[in-house]
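Shown next as structure tokens: one chain only, the form predicted on its own.
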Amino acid sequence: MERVNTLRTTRNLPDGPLLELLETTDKAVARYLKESAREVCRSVFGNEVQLRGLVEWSNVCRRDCYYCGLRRSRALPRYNLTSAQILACCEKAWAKGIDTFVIQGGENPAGALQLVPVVKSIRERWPGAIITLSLGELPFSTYAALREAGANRYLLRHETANPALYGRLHPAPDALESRLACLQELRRLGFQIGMGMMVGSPGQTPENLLEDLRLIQQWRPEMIGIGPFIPQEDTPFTHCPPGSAETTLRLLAILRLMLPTALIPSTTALAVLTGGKEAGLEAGANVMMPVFTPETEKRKYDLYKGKHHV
């Protein structure tokens, strides 16, 4: 309990006590950690959950990441939403009272460039809306064009802060250095940035998670997206066990205490393992992202097993 209080009051703990919080078998300590995170979240954001309208605009991806259901070598029906479809999704979200749109897709530089006029149209139609993008690593010129068109935020999860583990999860020439360089450029352009890691990926150690916490603490991103690894068929990691929901919740709570004002969603991946998004909210998350992708395409955005049954 004392270590939780130290983390809560100073936003910092030495590596040893942090690892103990991640690995403790004391259920009372784990419960107190989550309760403390929830209290801090409530003190900053009040008793509200912020909603984002998620539009999965494309499952086309040039990457072949070993864990991802969208990897280019997987036999998967591919799609790209038209500009009219994207705007229609945003219209449905706006009608529900949601003023933040999240456009997410596989890494497709040519397609991302075609989104520039779409982002501009969204900005003109809903001047007060927040436009968040999650499109992977792109040429810096494309980031600049999207920012100029009116995008506000960009989520680019770093997945792991350990270069060697990053190499186990991604084929060459993918590298952690490149991902961090993109985040640096996004911040320079004026985007609010989002980072985050995958919990329980094959080969990950508690020390790797500690590296993630320190990297996020150093960068202080406006958004943090974390979720457990969930195996997907037709990937090299199909037979690997999923990540731990409990560890994910503890990390979420620790990050809330470290960065009280961060926007932290209760993710769909976490909901797959816990049966709902309430567990994430109870551990300090304050964002949920209902999906507005058209039903005709939704199941094609097949990131991991069980995603579309939540």
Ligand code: 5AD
The other form holds:
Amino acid sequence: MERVNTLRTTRNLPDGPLLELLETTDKAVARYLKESAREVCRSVFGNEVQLRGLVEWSNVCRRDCYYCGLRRSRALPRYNLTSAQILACCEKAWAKGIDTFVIQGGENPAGALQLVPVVKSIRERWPGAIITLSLGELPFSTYAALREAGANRYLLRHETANPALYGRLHPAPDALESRLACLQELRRLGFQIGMGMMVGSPGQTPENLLEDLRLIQQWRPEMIGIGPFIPQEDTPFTHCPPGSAETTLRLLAILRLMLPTALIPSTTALAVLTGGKEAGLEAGANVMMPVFTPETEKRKYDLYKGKHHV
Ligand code: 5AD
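One more: the block was the form predicted on its own; return the form predicted together with 5'-deoxyadenosine.
Shown next: the complete complex, the earlier chain at its head.
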């Protein structure tokens, strides 16, 4: 309990005690950690959960990440939404009172460039909306064009802060360094940025998770997205065990205490393991991202097993 109180008041904790919080078998301590995070969250954001309208605009991806269901070498019917379809998704979200759109897709530089006029149209149609993009690593000139067109935020998970582990999750020449360079450039361009890691990815140690916490503490991103690793069929990691929901919840709670004002979604990957979005919200998350992708394409955005059953 004392560790939780220290974390809460000082927003920090040395490695040893932090690791102990992450691994404790004392259920009362784990519960206190989550309750404290929820309380801090409520004191900052009140009782409201913020909603984002998620538009999965394309599953075309140039990368071949070993864990991901959208990896380029996986057989999967690929799609791109048209500009009109993307706008129609935003319209549906807006009609439900949602003023923040998240346009997400596989990493596809040519496709991303085609989104520039779409972002412009969204900006013109809803001047007060917040436009969040999640399109992977792109040429800096494309980031600049998207920002110029009116985008406000960019989600780019770092996946792991450990360069060696990063190398085990992604084929060469993909590197953590270039991921971080993108995040830095996005920030320089005036985007609010989102970072985050997969919890329990194959080969990850508890110490690796500490490295993630320290990286996030250091960068202080406006948004933090974390979820457990969930194996996907027809990927190199199909037989690896999933990450732990409990560890994910504790990390979420720790991050809420470290960065009280961060926007933290209760992610779908977490919901796959816990059976719903409630557990994340109870551990300090304050955002949910309902999906507005058209029914016809939704199932093709097939990141991990169970995604479509939440
Ligand atoms: N399990 C959990 N999360 C995954 N992602 C991709 N594949 C998986 C998986 N098998 C997440 C990654 C990435 C985003 C596209 O989805 O964190 O950033």
